[in-house]
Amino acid sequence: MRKENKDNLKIVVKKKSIWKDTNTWSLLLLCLPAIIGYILFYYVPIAVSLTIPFRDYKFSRGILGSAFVGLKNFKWIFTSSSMLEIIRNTFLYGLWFMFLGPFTNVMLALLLFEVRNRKALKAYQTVVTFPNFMSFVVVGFITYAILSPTNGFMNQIITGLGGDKVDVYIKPGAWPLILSLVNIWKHIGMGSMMYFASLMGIDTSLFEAAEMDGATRWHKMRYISIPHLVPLICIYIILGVDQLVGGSFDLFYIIPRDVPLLYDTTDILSTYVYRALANGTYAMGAAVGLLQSAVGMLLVVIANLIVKKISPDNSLF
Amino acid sequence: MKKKKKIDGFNIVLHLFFILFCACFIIPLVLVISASFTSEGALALGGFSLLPREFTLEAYRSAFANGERMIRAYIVTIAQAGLGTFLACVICGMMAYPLSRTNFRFKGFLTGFIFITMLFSAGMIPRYIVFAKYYGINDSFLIYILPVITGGAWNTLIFRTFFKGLPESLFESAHMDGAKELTVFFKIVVPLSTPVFASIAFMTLVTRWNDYSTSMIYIRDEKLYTLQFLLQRIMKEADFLKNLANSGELAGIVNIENMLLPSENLKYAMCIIAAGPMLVIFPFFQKYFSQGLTVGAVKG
């Protein structure tokens, strides 16, 4: 902080007229491609996202050619019962994943941290990380290889044990569990890596001193490792609150194979918006999308404010 | 003596846990690899198994022999992933450098400018309308490159934090020698930043390689499909035809359709072909993952 003030002071002293400040101009030149990119591919769509939901948008007529209809596209969202179910799914999955993700990631990182054998550690890390580098499409094939109602691996084990084949693709009740497992399986490697890297950064003399005082593994974990991770956990939870209205399109679209029979427990706002796009009901989908973005932003800002109140160092911005 | 015994017990349990845990990761992958080497008949009859029941390379042979669709998708994927990653890294790095300089006048404004895009997204439909109707880049190769050319706010912030950590004296001496900002960036900053470039380039490459939704949303021309979307299409087509066949509507022509359907083992061979490259190269980038990518890096 103090260093920055000093730098600022230095600049004030030698501040030139902006027109002669060639350094500023060359730095701006470096930013230029990105600035144009952000305007064209982020800000223009954002501007459009603020107007389409209020119009009766027809693709052929364009934005300005479509009639202004006020809040009509929003009204049905809160009255349609299928929409309420979708909102409920999105919210409950979001809430569950928001805590499940960081929890499982931290657990794995703490356990990895206990592994002393470097070769074993490297092997475990490599194995749990590879699903992060596969696409959801491939993960979808893998889940199908396991769950397939006719010749899947799970059914082979079940029939091998003398049970009857199970077709999970007609059982909506099975999907919260399946989706949770797939989500953990896909993300835990990289997810735990951040925490693990943070644990590696702890000064080892802390552990040595604790050992000298007779601390057990559990004590070291409880009083050194976990408190050290709290800031990161906070940041991940803040970053995750927009899941309450967002949710991963890939996970919910690909893994249940878009089977309408399973929509009860697998349809979320993101998959709904995609179907609206595919069916050409642009304005209604865009209205849902705008609500998603607005509420998502609000949630992140509020979560950040709360964390900032409690411990300013752990907030994201 | 007693204490040592106790620690050993813990270690055994720990390693046992990890071996079982890793099995949960390896077995699903082995199932798919084994399915791709199993003959179609054995797969339909006996189902998925850990070791191929009737070992054969037939699926891979037919994937490459009459897989014109697949080879084209492979080329599209390599081109869009490679070019997209390269451009995104260059443009993102160029944006991040000025943001890391304390004496840059527009630092605060521009940081806010990109940060907003992290908080608020336009959503799928408005993006589709703008890109397809107003820019006309749907159904063209450009849709893979242009929308992601900025590299995104998150990566920019990671770059910025890394650049900030470079020793200030480096810049001072360069300026003393009369070097211009552009020279400083390309001649001094870039060569010193290989770790962060490597980790961001790899992460971007993986995302681009695994992208299927861009094709799904914007591409109608089959020649421009990415590999992952082609896989997704094959799965959907198979489901669709199976449903039709089951409902009896296709009763008369189902045999013809069966010939068009890729066999089960071919699908899994394609899975391996599609996922393989990333799985093979990722261990080499592992040391870079934790380097630039801690979230703490984004703050400040």
Contents of the next structure:
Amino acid sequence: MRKENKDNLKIVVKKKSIWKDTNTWSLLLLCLPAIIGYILFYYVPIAVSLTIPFRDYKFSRGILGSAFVGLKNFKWIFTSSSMLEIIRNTFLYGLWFMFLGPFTNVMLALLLFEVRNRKALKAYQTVVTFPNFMSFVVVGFITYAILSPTNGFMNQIITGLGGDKVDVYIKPGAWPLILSLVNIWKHIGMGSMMYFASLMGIDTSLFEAAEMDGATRWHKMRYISIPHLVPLICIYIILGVDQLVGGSFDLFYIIPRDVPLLYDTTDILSTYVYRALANGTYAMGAAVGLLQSAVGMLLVVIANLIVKKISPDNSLF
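If the one shown is the form predicted in complex with the partner chain, what is the structure of the form predicted on its own?
No partner chains or extra molecules come along with it, only the chain itself.
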């Protein structure tokens, strides 16, 4: 269909309706079995399981056969004294890791970016990235081998220097530092790779121009490298803000070895939900999990809105 104007000739192509496109329908029919299976075995179970927090769930009766109790399973969350401690631990650890992770990852990426010897760079990257591919079970054994109160590597050094053995598994105050160090060691390698890749994409002419103007290495890092990482940092902070009510189950369960004496500083919502499910209180555990997911999603939306207000170009949506 053609439309003629005085100045130029415009050609308007009328798009074919999707309902009349036989090729599209044939492709959709091929996907139909997978779509039906995905709905039946993914979305339907999720929809049904969302009712567990509102029921007095009994395994013998099933989800739909259990009695509906409304918000009864949520009441104890706001009245339990232990829950306040767990929420405090979850929030403080999440807030600490949300800023500690990007900070250490950016620092390592900037240091690796300054390495000019390619063989040395590959060696450093391999060493720092290797722990990321280790199971947390293996990391837990390594941690225990170092901190063991009997024959741990740390205690061997202490006794060798004439000191007394230290049992950190009865000292809750030591575990915020231990968990922070383990978390950094485990994730810093892969976490820094995205920032390093972003640095590799910077136009080298910017650094050359800065050198001609007399900029030092610190000036180039401050005014060229770090500003290029700001969008990526914002994305990671937005995606990681849900950890304020989440937390890594593996880190807080396997590393402290689920010692009750350490619950004051190592128990978070994820570990509590696991123990609730293990003890058979499915409805209460599901109530905590549902509330945790809802608040986490809300925090991500709020964080994105804040970033969008400050710097629209760095927001996710």
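Residue numbers count along the first chain shown, from 1. Owing to the predicted nature of the structure, the values given are computational and were not obtained by experimental measurement. Between two forms, the rigid core is the largest collection of C-alphas that superpose within 1.5 Å.
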| message | Quick check: V69 between these two forms - does its CA shift reach 2 Å or more after fitting the rigid core? | response | no
| P260 C-alpha relocation of at least 2 Å between these two forms, rigid core basis | no
